[in-house]
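Just one chain is shown here, as structure tokens, and it is the form predicted on its own.
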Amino acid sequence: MGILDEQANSFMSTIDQYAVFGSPIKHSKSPRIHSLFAQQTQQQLSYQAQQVSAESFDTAITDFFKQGGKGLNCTVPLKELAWKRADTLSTRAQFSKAVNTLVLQANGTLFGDNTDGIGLVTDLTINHGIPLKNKRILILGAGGASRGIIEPIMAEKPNHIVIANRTVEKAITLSHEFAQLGNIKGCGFSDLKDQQFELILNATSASLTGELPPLTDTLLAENGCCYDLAYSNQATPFVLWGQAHAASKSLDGLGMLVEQAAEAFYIWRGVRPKTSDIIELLNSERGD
């Protein structure tokens, strides 16, 4: 090893190490976002994306923290595994049974949190001025994405939440898990035909495959809003559906991505970055 290599390794060892684990991961925007956060807040850190499968997660996470890692993000398909691996959990992570943010504590234990829901709520309420209090809210899908957002939404005191899913039993089971927090029920898509909602959230993976759940034309209330938790450079099928059904706003999840990252950054560093300029920058780069 040459002198320059030794100097580089010494420099890296003095910088706090963070990463995102997932599979696939190469298109992740997280390293860019956290680099921008670090520049803005004058924090010295390194943040890398690492391809990690479910099968290799235990080994990868042990190695990462053994080698001096300070904090970790986990995305698909690792959030449930991270939830099991954490020694202690936030309340929202306990409810969601999924962890996207791990932090190494001073005593050597791992604290797990889920920042997805608060990222969504912040993007809706602060960035887009969409209040959730007393609103009729529909969540499409009963998988992990839905599970991660319900508790923070419920904290905003909506009128009620309906979870609709192809497998009705899954939606009903999920609604029962959160029933103590407020008025929530689960049903199938066919049960929505006589209902209207002021906010519809797409938490299915359908947009990523160019598909849509079966939605009736009368589902969205007048001046209602649509929000797709997924994001892409082009408008997703659900965003297009919202536009076609006269949604006052029809949005995708890029803002949620930045806001959940900002919450993780705050957990790790104790500094809350400003997100508006970064969201604007990433929006300007769509299609590049």
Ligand code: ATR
Second form
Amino acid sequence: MGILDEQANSFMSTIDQYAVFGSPIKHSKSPRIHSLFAQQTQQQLSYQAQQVSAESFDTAITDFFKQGGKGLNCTVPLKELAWKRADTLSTRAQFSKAVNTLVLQANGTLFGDNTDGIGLVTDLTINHGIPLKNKRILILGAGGASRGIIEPIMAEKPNHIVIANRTVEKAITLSHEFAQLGNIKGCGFSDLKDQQFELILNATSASLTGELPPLTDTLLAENGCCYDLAYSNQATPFVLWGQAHAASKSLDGLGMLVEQAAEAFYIWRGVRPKTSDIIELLNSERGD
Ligand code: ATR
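Output block for the form predicted together with the named molecule, input the form predicted on its own:
Below, the chain from earlier opens the complete complex, with every other chain and molecule after it.
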């Protein structure tokens, strides 16, 4: 019996159900963002945050869709598991080997997409007016977050991407995986001497523990920008580093968070919410 048959046999809520799974999930802003989107676009839906560990992922996902769930977001540490669980994948999810958005299809199968990269690119190019074309871009970190953003960045035709990582081999392996897309190199932080970048993206998880990758003072080109994929109510160590090194903009990932959510909402509902007012609202609530 497929998921849809089981849904038909079980209690069906009259309101479409969506959720974000992850661990930890208590402080997730996603329920608030999606309820603001629903209000703005006059869509009837429910969106809940659910604490789900890697161990309980399979059961939780089966239960969610059996009980009438229409779509799911997955966050840390579940994106790779969601990628494995999806029956079909978007091209960007195939590249990123991670899924943050699952959709129940009419035939009962699960389609997996990754909206993180397009969320970042939209925030950079549209919201902040930072074009990526012909830019020299440095990505710090070679984990799942980096993997999710490389393909959408390369689609903007930068001059080149350098991936720098503490564990050098991981940066080199990642650069080889994406080599077909253009000029991408992997290296260690100490190999960056003498190089300069117009955009530095922090995709390490260092900010989460209040740390900063080892960066030399000359890395950022004049008028260059810094962007931390993490967000926090206080400026992250990397955002502070950008400010201290005269970045023309030094931003955190709140805008990316809202934009990746907007893309997921569009995939689920076919309606694209306007994000600017919502980003402004969430920005104004920082520190509350
Ligand atoms: P995510 O899915 O958030 O990317 P991940 O796959 O565990 O998480 O990757 C975390 C990344 O942050 C890695 O590139 C990691 O470097 P290593 O591969 O050398 O472990 C990087 N990282 C974490 N803490 C760091 C720190 N304090 N300084 C520099 N890099 C750090």
